[in-house]
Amino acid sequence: MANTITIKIDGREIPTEPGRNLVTVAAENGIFIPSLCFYPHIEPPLGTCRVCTCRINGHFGPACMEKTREGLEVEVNTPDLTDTRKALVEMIFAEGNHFCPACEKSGDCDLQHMGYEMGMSKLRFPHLFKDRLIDFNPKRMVIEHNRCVKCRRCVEEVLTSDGRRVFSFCNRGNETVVGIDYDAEAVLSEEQAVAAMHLCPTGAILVKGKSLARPFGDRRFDMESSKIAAPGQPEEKEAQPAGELERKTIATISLAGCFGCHMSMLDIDLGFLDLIELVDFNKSPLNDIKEFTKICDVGLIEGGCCSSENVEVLREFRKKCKLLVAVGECSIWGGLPAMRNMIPLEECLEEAYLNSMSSEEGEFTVPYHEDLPKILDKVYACSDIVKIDYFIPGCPPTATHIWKAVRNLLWNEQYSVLYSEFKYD
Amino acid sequence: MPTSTIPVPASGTQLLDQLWACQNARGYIRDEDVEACAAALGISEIEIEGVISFYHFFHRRPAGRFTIYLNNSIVSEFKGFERVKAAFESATGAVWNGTDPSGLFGLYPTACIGLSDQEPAALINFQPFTNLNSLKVKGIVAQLKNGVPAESLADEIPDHIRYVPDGDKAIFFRPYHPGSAVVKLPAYSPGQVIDLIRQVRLTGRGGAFFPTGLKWESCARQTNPVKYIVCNADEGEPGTFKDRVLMKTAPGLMIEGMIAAGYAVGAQQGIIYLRAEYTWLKPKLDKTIQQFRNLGYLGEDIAGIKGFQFDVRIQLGAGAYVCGEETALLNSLEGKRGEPRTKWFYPTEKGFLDCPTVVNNVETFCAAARALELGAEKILQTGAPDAPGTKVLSVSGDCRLPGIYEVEWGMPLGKLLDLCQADDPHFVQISGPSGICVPAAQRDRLIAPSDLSCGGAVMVFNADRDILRILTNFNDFFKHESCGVCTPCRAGNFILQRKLEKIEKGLAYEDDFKELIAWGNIMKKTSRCGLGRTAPNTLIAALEQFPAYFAAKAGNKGDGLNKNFDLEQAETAYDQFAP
Ligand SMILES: Cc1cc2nc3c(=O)[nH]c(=O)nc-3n(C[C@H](O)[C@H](O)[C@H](O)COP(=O)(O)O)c2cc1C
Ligand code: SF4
Ligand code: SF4
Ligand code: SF4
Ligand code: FES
């Protein structure tokens, strides 16, 4: 082939043709470059998400914007680049309001997928909890602005049959949203609307009555990573028996959670009998011990902090446990209860106690008493209040994930958490 | 009103003008206007809405018969913004970011309007009002209520040219005679003009210092017969007002530079992208363009060069800092949202309407014209060895002589601070918020491309100005002005804001400062355009250059495990329900 050039990715020489897209060529050669807005058929590429940032001939730049050419040298998997790309995905999560367990696209969502591939268990950034609308006005669609990552794909690709755009970015800065043209949307056929729903990488475009939901296990990103496992590395590491295991003490608590994580802890079924041979449970709802009687090795925290009592209990756990593990999304960043964080507390309480259909005639007060815990202005992540040592994502995390992590912490047993065990829903 | 009276654009390039016509007719853009524009262009209304909502000065709701835009830049903030704002509110009855009940006045904040030497300043119906105080505001509003038009009340804007180098070394601020550069053109071939520009080592004065000769040459190489010269007169960097003064004192000089560029690269059309904040300068520019046409400097066979035709028009912006970024500017010229383009093409390959385009700053064109007029030798005798020539600086803030300083490259910072009579300088901001800050004690730092390569703004702050307030003001600016297209800038500036709030509340630790630097660096590495890439600059520099200030702001680490968490603050919302 006369038209062959050689490019270098992470030191590896790769023969290819000139003028091809770097992300595509890398993928063909088993090198995964994360991307959220790259679609080979859109040219010029959208270049909005920046999740594909690599070092290209010494300069930082988006890989999706790069065409293969002689002399192209790319660094992809260096620690700083991996961290930078992960930071961008974290930023997108922090900026939107992504409640995966309640999302139609969960399991089929490109953003979530990137989180999984990067092993993102918590965000380094604060969640912004910006109040956004959900637009139910269009004829067929619902636009869930909380989930839009502004990739711009719908702006470019969703057109009416006579070529008019259905979407356009509106506003600017952190107020930027994809606006939808109600007239243009109304003339879309059902198929065109469903196609729009499917081309959105996240759950931002929905079509009324056309549920996306598929059973767990059958969704695109349930079972297997898109990364090719490095050759020679077994998928799952077996436990390395560490000899005679020392007896340890665990405490657990459910703060602003739903007890789902505790249910999940019990989900190892008979394995639990083995476990209690090795650990004592101190303060925990599992045994109903209400007060700490000793310093514990590990404290497992379910739920975030929505009340002054949660804060008090969490601080006590910090004092009484050598290691604190945030178990589940609520504990890690607020989770589903944090859906109220976009709305002022006053309005939440008025809605719940004063204006709701179930409030009694003549009921004019929100409960407030010195014996009641005070409700906080928003739901806080446990790590906002105390130092948290480890984070186990999931809503709830699977039982195997929880106990693999705990056994590792207690006895340094080595496990690998499988792709199928690392989930946000 | 019948739809037929609504002006409609014939193509996207006329959209901004049409939206301005609608906006000016009634003080806002109506649904009918949006419909008419969309129908005329054959596009969806949401696209028009997308454009309107991008620009600060377009309104979809009535914005007052007198629309007041009060500058909220940091210089204005320190010089009495809050007092002036309160005075406007009480005198007009308008709510902030809205109108008064009768709809007579609209009152809005706006980013720097290029009058930092005379703050607090405001635009009323795009006429400038400077050195405002409560008394002056009362007087102005009373007169407006009496029916006096804003134009006749507006302030005469002084140029405040404070310094030019001695010994006939001034390049910009020396006497100017229209045509002095253009008449030299016939002696040069287009290629020789580019050679001259290379010889004087002219670099872009819009802040990026890209070699101008190289840019012109790469455009000249393109075979497309239609090419454009665009003058970037968007001057949006807070604290910068040099282009204002250049355009006001010698508008012809800039136009001559554009003509020279057109000749050099083979372009026929020049466009001046003038920020809407400088609408009040437009009549003067219009007059100069007409004068040049009359003199034969614009039009056909310019300066007797057979077949060289070139003309210039003005495109008014509509309020968006990012439109100063050259590719965003091109989108804006095409009547689109001012989102920077990707780097897939250079503007010199595919710029305005996909044709090869040179975009240069006002000062760059002025410098090019002077190079023709004065010759390379003269230029090479000034400035620093690595950077010939002079630089126009706009100095503002805590100094007794704010204004324009034409300095030779290589002037020590200390000398500039002395010249502008900064009595107690502490924090010097170079090149505006997107630049960097320097402790004033570093007097030996040089204003030169090798050290402090200043794009044009120098803001001086005293020791009693709170650094955090400066940083917060800058962060607000970037958060508002980000085009919103890429993640790190759109979300990053928003995230930095949260962290700044934490510092302000005394809840931050040393670790938070380290994180701020790390996060800022992520934005710098990954943002799509210069806005996001420079937005964290000052923050990072401040953390590095003023460690003592931040150490004092760091909260107490407690027992190392519990964090600084303000439980009482978190309970206040609920405490309102206490019986
Ligand atoms: C956010 C942003 C704003 C900018 N604003 C301006 C501006 O107001 N005026 C200007 O001349 N250049 C501005 N620039 C620089 C332009 O992108 C471009 O480099 C310049 O116009 C090129 O002209 P020059 O080479 O003559 O400097 C800006 C760049 C960025 C990233
Ligand atoms: S599934 Fe995707 S779109 Fe839905 S909430 Fe999770 S990250 Fe957001
Ligand atoms: S709605 Fe979907 S396709 Fe459109 S910009 Fe948002 S995330 Fe991308
Ligand atoms: S860096 Fe900011 S202004 Fe530039 S493209 Fe990205 S969002 Fe837009
Ligand atoms: S995939 Fe490259 S910027 Fe989004």
Given for the second form:
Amino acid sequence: MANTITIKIDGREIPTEPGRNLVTVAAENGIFIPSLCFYPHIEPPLGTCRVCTCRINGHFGPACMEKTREGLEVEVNTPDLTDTRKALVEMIFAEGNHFCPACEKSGDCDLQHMGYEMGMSKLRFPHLFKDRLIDFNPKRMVIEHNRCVKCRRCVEEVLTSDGRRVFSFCNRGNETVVGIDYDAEAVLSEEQAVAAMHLCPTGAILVKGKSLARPFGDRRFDMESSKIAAPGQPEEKEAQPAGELERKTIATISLAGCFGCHMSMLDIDLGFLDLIELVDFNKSPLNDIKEFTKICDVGLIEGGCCSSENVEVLREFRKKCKLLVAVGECSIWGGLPAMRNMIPLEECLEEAYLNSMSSEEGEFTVPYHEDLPKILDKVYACSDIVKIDYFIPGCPPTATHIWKAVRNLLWNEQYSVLYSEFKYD
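Since we've got the form predicted together with its partner chain here, give me the form predicted alone too.
Since only the chain itself is given, any partners or molecules it might have are not part of what comes next.
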């Protein structure tokens, strides 16, 4: 029988065997250490993403590359480490073009899952919006380089039946990309190709005709968190009433978005009847009041800024609302409208008005008039234009998430957003 040793994780003594992977041992004892590149049977571990960074015997290091040994002391859940890991995931999101609502892997994506687990509602880093290659040349696969996080899983694990590697790293430094051997990919069986798609922690590897979206609730990361509350820590709880509530005023607006967040607000259904007993709506499409008549307690902003009119409206909301809330992905970082940020504005306008079908015969001009709002060079997040006080992610956020947050802001009502309510799609 193997020798038993004792290690410490966050001060808790854990008996285990020597030489085991730290991430695996932590998970077996209800301690969640996030990772994007770790795969239990890859030895030695890849250690590429650094999302599992912990303090190991006083020094920062990736937990996935650490083996259990006598005297091992690990810190996982400290404020600085939690923020460091969150920053790493934010940088990965900012560096790639991860449009979750339009991604076939949404709900089954490890990167998205890490964002949920860390409560990532916005990024502290600007999105780069790089225009990278989407490779449709392979026989069975589509390689979406915008989503690749260079974890190296595919390089090590996707092999032909005779042991040839299908993927490899090309170039160096910031120019590194994952290349694919077309001849090797062509001899993969359909099962091997689908296994490669599931191996990828994002939507960078897709199999043609096999990457169909699944309904909410049937996907891997829809309902249950990977975290297990440590002894003595409370589980998530639903909102608790805060007693008699003072009547407040809310304003709402839709900028460069689809109005889906407003539709989600209305999904509170009969609860809306209770809400209107507590709030007045001022300057909102919900009641068609087009001008502010008073200073509002909270302003809810849907959509980003793609035109001069959007900027003007947003700045007016900032002046007239005590608290300003960005609701949905479009307002937080640009969302689906920001897909145009990867190409020049001129090319966008030419494709829309000069190279497309027209409803009027022979009419192929880019519309221009002094009364038309000027299109901006890109779609901007609301926080790029004005100070935003609170962020509610989702495309759209659920009605319960929106109104839990609003009730907290208006009346300091304590609440917890459940894992199943916190989504980017």
